[in-house]
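Next comes just one chain, in structure tokens: the form predicted alone.
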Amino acid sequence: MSAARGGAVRTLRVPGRHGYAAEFSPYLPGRLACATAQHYGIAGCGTLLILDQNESGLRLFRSFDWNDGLFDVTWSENNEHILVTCSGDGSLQLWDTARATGPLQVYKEHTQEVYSVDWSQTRCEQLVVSGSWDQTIKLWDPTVGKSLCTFRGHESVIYSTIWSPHIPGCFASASGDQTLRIWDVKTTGVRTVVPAHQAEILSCDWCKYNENLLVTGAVDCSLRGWDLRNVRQPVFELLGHTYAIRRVKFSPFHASVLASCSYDFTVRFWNFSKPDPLLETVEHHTEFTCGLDLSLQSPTQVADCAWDETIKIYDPLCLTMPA
């Protein structure tokens, strides 16, 4: 089940970087960033590659190194030019692609690796979350040198921050602690805590079409989606993956379309309204898949990364052909 069904795979080989995270910029179609760690991010440096499109494939547009690995990478969301990434060090670093050399600013607050960072997507504020193995959740106004607030509660590393797209202020995090919490920067205090799985959750997304359904993916391989409504039960199960579940994300363009990339090398895409929800299986890695995006701009375009020393852009059938 190859994704060069639905055309061609563009691949990038960065020879001794395993790939963490992908991001498409939210600004130039084709643009990607990726974070990447020496060693499999166990020692050695990382590297933030960010990555052009062309009619012959990947190229690299410019290159980034930090002396930790990188184990995420977000855009800023108000400069096209702007990134922030974190490592294994405990900090956070800004990035500006219009220069050779960085990064421009350095955070360091966290006390063990932080793995998880994103930048806030409601027009109205320009924050970034990060999540760390300390088990805390820090706020920051990238234009200030310090941490606005430090969010605790989790009893576990926490592995996944995401703001929602919808309600201002307002982001997720899934944790070792088998939580999904929801989070409120005005109370700074948990709105609510989901019991999401008898295993340790390693990423969680925000549907982008429905404010109130959230998606956790965990060590048990298996996807939950949650209505913020009513927690109790999740509203979807999704099953097929035969380890871990790395990262998942909601389409952009579809509202019941989502994928996730897994330690099973596979990345999977879903349609949790469909009876039979598994849309496509795509194995195109030989490593542990950890970093997935879906484009802003292209409805069928997907970005990938593993620790085979790869990232590829692809459209998979599932996504080229109708609903």
Contents of the next structure:
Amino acid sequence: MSAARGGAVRTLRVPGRHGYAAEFSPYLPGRLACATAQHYGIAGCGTLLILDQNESGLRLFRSFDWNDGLFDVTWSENNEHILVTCSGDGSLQLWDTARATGPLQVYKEHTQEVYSVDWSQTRCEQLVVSGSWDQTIKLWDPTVGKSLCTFRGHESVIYSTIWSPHIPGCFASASGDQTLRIWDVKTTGVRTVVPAHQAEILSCDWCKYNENLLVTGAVDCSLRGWDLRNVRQPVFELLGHTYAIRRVKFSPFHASVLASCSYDFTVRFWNFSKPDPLLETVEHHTEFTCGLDLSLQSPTQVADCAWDETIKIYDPLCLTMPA
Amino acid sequence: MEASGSQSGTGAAPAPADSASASVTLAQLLQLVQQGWGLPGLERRHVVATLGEPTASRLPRRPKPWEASGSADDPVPPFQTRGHRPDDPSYGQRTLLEEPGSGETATAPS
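Alternative state: the form predicted together with its partner chain, after the form predicted alone:
Every component of the complex follows; first up is the chain already shown.
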């Protein structure tokens, strides 16, 4: 397999911290947030890292410690300084990168690990959705101390909650109960239940150029595409990972390109519209690769983080030279 | 809130981890947990909310790439893609694999 990349890989080593999520700032090119945990998230504290790219590599701009492992992070869509993380103690934290200490606020309602947070992507809404191992999803207005509502229905832990980039008040969730679910905030109920895999589903994401298309990534090593207008069969299946798929994201720039990272240590890039959909396999980590993001500013730039205590920013060859 | 003198206050670097903790592999850690041993370098924090106000935003929201008209360099593709080809030799033989819990024995694919 190829590990070819279009340019220099910028690496930051974070001793004693295992990366769970990486997210590019929607405001500042090259600024990256990374949610990490000590001891692989099994015990100990967590740290939110804010990184900036420069000519020589990746520089740590700021770090914030929390009492428990941090499993996901999302940037505010209405304030370049603000982010929200979630942690193993069931809480969410609101951070301000312009301040040296934090968090500003802590929201504690979930009763078990919170594995996902996401800030709404549609204009005129500034809401956060969180998914927990307590099998509930909660909706938050970060200016309000309590959750706005709780969504129940999943029958196992929730690993992923992602807002639709197109449909206001609509988000998707992926769970250990092997379903993908689509929810509507306005009705506080589930809109669609997709039995998407016969295995735990660890991740899901929305296509940025087709409001009906989602992808799921599961413990069965497969990625599957779902058209919400007909969910009886997947519209594509992508095979190649050799262990569970931990995170999948659609490209912000290409309608049919997506990236996935896995417990097989690799990051893979795909174009589901091609007969040979696997574009590239990047093998530059030596442990589970859990965090992955595609830049909103650069069509070629990708960030990932892994349990090998490294965070990397790079330009995979397949994005620098699209076929 | 951070204990006074914490490195985090300067925003300079994460707390320096015990070198022992950095060298513990996932397999070793799971073994220590299962055997009831203490974990090396375990860091306990007592951080609380500062209840401060967010710093005011000074930047306008940037449109997402998909919000800019005509920015997609592919049109939305139709759904007749075959996706994975069963006859593709490079990964045609993959089937369902192990649970992730067996990860401590995971090896990088060749």
